[in-house]
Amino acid sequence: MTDKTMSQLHLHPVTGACGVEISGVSLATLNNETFSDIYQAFLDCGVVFLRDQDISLDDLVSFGQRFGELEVHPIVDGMENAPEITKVLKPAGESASFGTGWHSDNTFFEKPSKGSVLYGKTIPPYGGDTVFANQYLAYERLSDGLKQKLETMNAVHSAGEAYTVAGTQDKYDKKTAITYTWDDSIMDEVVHPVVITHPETGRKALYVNDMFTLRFEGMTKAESQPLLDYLYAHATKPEFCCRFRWSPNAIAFWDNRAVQHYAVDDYQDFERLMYRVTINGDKPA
């Protein structure tokens, strides 16, 4: 994609792999025609970035609801008066501990998230970027033989490892900036295809991630790990990625069915405050 204009929007591709930055729009005064164009960019590019959006949290919720029904996360605590909003605060002097690994949001759900909207308010002077990887390309660049094999396979996903690693107990004890509530579903396992077909674009995408995928269905973890390790490394190759440098009042929203993302932890000295809403999805096919 090259820079182009769509209605009153100006679209600026971030890399050749994925991501587009849109200018010429205000979410506070968004009409249906403009949202339709934004949604098309979301489908085409996997992740969309908007800067200089000085909006309220109510506006953030309203924008997220244009994509679909918003989730209330069963584990990560939402805001007291707005449980569909996650306050993503990383205090100065601490390491980041939320989203700091390659993943697609909530693939341990029976119906994983359709997408997420992240709004940046307090941004460090440097660091704290978010990286995205195009999973259409990850699938398309596999050999024909491996594609054929993977299309017959399913994988087991769970929150059981990601939400019980060292350091998470303080989150359950409400001692951290981002807190968790224990839910027995954390240990549940769900099965999804290794290759999914996007329900709106019809394109095939690789659908395993290092954070939530445990093993292949019908195989042990030890048997699964060599191929999973290969797929994790392949899926996040630099040539499949774009990297977003945040600025105050910037917004990123991404298609969970088409991209993975990674929150870079390289700003320990600085505070960062974001707000996130997540959109309910459907069972992958």
The other form holds:
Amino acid sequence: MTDKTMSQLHLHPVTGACGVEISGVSLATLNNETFSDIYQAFLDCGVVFLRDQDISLDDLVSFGQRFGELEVHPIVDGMENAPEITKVLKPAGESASFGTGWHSDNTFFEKPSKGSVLYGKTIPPYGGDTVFANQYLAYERLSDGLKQKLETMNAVHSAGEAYTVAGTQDKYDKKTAITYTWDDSIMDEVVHPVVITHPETGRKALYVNDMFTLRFEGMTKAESQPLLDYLYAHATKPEFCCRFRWSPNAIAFWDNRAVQHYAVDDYQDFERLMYRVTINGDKPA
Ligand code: SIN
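Now that the form predicted alone has been shown, please provide the structure of the form predicted in complex with succinic acid.
Up next: the whole complex, starting with the chain shown before.
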């Protein structure tokens, strides 16, 4: 994609792989025609960035609802009066721990999320970027032989490891800025194809991630791990990525069926405050 102007919108690709920054749009006064242009950019580019959107949390919810029904997460606590909003607060002096590894959101659900909208309020003077990786490209750049093999395979996903790692107990004990509530479904396992067909674009995408994929169906973890490790490294090559430098009131919204993302934990001294809503998705095909 090259720079493009559509009505009053200016679309500026962030890298050759994914991500587009759109200017000339105000979410506070968004009409249907403009939304359909930015929705097309979401499908085309995997992730869209807007800056300088001084909106309320109600506006954030309304914007998220344009993409579909909003999810209330079974484990990560939402805000008291708005359970569909996650307050992603990282206090100064602590390490970040939310989303700090490559993942697609909630692939441990039978119906993983369609996408998420993340709104940046307090941004550190440096660091705290979010990186995205295009999983269409990751699939397309595999050899024909491996593509064929992977298209016959399924993988097992679960929250069981990611939501029980060292340090997580404090979240269940509500001692941290982001808190969790235990739900027995954490240990459930669900199966998804390793290569999915995007329900709207029809493109094939690689669909395994280091945070929630446990193993290939019908194989042990030890048997699965070498190929999974290869795929994780391949899927996140710099050539498939873009990296977003946040500014206060910037918004990112991504297509969880097309990109993985990674929150960079490199701003220990500083606070970072974001608000996130996530959209319910469908069973991957
Ligand atoms: C996430 O949604 O996984 C976190 C992204 C971020 O905080 O940059």
